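Read the single chain below, which is given as structure tokens and is the form predicted on its own.
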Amino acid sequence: MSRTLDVDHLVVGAGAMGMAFTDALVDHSDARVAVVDRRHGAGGHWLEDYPFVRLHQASTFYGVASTVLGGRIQEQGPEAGLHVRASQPEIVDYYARAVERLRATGRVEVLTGCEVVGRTVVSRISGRTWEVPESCRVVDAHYLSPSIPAESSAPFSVADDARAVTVNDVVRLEEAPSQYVVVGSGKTATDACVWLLGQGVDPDAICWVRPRDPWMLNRALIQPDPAIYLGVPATTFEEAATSSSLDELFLRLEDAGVMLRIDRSVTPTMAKAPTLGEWELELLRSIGNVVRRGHLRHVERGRLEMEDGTTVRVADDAVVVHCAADGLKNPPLVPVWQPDVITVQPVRAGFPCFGAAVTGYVEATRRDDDEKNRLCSPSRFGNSLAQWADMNVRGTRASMALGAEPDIAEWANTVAVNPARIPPGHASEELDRVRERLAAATAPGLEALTRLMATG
């Protein structure tokens, strides 16, 4: 039997962005919302991710605006003094509690294990259906839904006599091979390498197929302290203004301690820029067998067939570890508010949870879609150096537009998912100096980034 949902918004996707949008919308309006997801719970890809995964950034920057995730300083280990980074079970539990909080408002239904087909929500478990009223606004919160190895086929074929596993399954091996082949250039691959080394695997027993070398942000600077965090954009804009190319800018940022690269003899072309600890960097540099021959195309027993046509010899019992899913999507930018759909996208440079939360806040507090689009113009995730520059230009301009609205600025400074927030009463001479630097460098820095991304 079908019934019609009594809701104003249908949010498609209960991952990080869908939950952040819903949380802010419900907290700042009387809207009634249904959140739909095909998975069995909220939390998106975290429900299926590899067991040793952690947030690559401080937990404080992640989640929903109403409830802080983490917020503690690590007291021991290689990151003592930095903010905690939540594990997969902690993140899954956090979103389960966020669902309970939303349902307790009496204005939110969370329908998991469901698909949206036209204007109908269909349970994949029971077959039950719910009709969506014509007056309901549809919110696409999975436009940027990431792919993960556990849910995507490897981008290479594997012969019957060879062995390949996803990064999820490497923890379930019952017998150690003489060699691991880690395939991928991004955060998942670096996590896999760090985990293997932490388990005592000899660096010489790891072959790393790295099609592109990545630039990564120094995690020690991406912290919930405005005097530290705001120094990153200040330095970026200052160095951009005196750089003649994006390659030069990144090298300058490396010298300033902002950016990290694994191999200082290789100039990276990939700039998705996750954060990395310097202790992780030291471990990754111990792996000497790095294959840079494009993407892996086929695995045979004892050999890898590469994109450039060459063959790379590996151990006959080598286990190939698939880490090559496209975690950060980069589809075309579209207006967030359109007549038939609200498409949640990053708004500032990176930090998708805050972008989704501020989008939900604007939806709750503004009525005109043109005004909403003016305030929340979409940014993108960086991939190439030019896209990274574009992300920062778009994100900074959006942040300036949002910051010019007194109510948004006041709200944003109270929510931990905003990395640039300055909490009420927070003041120091160091923060004053950083804010002065940022104010002076922003305009020339934006002009320089715009010029640099146009030339390379």
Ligand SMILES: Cc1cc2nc3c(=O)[nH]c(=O)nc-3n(C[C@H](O)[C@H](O)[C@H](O)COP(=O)(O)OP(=O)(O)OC[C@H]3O[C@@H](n4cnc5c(N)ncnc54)[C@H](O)[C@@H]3O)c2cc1C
The other form holds:
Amino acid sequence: MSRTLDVDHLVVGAGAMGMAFTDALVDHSDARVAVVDRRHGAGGHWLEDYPFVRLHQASTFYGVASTVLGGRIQEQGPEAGLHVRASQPEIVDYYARAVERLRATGRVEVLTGCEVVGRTVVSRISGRTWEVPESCRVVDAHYLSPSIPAESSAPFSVADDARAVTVNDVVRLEEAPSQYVVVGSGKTATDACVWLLGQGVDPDAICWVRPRDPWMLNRALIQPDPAIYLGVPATTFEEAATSSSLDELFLRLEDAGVMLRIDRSVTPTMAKAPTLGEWELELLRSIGNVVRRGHLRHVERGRLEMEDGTTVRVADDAVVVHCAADGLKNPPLVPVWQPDVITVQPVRAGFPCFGAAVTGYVEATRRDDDEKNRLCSPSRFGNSLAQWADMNVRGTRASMALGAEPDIAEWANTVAVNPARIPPGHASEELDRVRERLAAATAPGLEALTRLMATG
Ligand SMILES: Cc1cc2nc3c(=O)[nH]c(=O)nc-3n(C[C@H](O)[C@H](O)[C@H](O)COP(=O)(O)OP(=O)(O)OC[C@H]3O[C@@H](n4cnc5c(N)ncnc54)[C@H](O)[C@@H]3O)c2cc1C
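Having displayed the form predicted on its own, please output the structure of the form predicted in complex with the ligand.
Shown next: the complete complex, the earlier chain at its head.
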């Protein structure tokens, strides 16, 4: 017998987006909400990610608006002076506590191990079912769900006598091979290389199959201090205004210390732009055996068959490490509010948690969907250089629309997940200077990025 969930919102997905949306909605309205996830807990992909993953940004920028994740400065190690970055167990624990907080309001049901099919919730464990009332709004909080190696088969075939593992399983090897083949161009592959080197693997024992080279943001500049953080968009807009191409802009941002690349003899074509520490960069540069022959197609014992038709010799006992899932998705941008569904998407440039939180805040405080869509127009994640530029143009315009609303501006300056926040009473000459630079550079910078996007 199906039970009715007496709720105003059915949030499908208890990952970072679903949790940030619900947290802000519940804190700024009297809405009753059901959050549903097919996984066994909240936290989304973090529940299944590789064990040595860490947030690539300061923890402070991640999570939900009501509860700060992290907030401390590291005192030791290669990132001494930078903010802490939570590990996977810390992130999973954080979301478990966020669920408790939501349940404690008495207005939120969190149902895990359950699938949402249309407007029906079905337990994958007990088979029980729940319906929601006609008036209930469905919230798609998995529209951007990333794919991860642990849950996606490797995009290459492997012969029976060859060895391949996902990045999750590299930590479980019983015996060290004479060579590792790391496959992937993104954050997961850089993490795998840094982890292997940290375990004492010789750089010459790593073969890195890297179809594309990535641009990455300098982590030292993506810190929860507005005088530091706001310098990044200010420099980006200033340099864009006098650049003749996106490649030239990125090279200038590299000279300005904003962007990093592993190999300075190669012009990267990928701009998902995760952050990287200079110490990681040095380690990654120690790997000389980099294969740029397109995607890996097939693995035989002792050789790799590449997309460009060539064959690459590797050790017979080589272990191939799958780090080649698509990761961040870039589905078509849709209006966040539509009659039958609210689709949570990034709003500002990057920082998906703030995007989900401000969407929850706007859902809680505004009545008219057209007005809500005017305030929260969706942005995308970067991938190509042109998509990165588009992300920054859309994200900046959305931030300006949100910032023009006094209540949203006041709220946004109090929430840690907002990377651009200026906490009340936070003032310095340095901050004044960078705000002046940003104010002067934004309009010409947006115009320039739009021009560069068109010309590539
Ligand atoms: C390894 C990795 C590291 C990252 N590091 C950072 C970082 O440092 N900083 C940062 O800002 N971003 C980072 N990101 C990106 C960021 O985490 C994601 O963009 C985003 O937060 C993903 O969260 P999500 O809630 O959209 O998706 P998910 O985490 O995938 O959550 C969506 C949930 O929806 C559930 N679901 C889907 N369909 C249904 C259904 N029909 N019924 C029930 N449940 C359903 C799924 O089970 C899933 O748990 C990282 C991403 C990855 C993969």
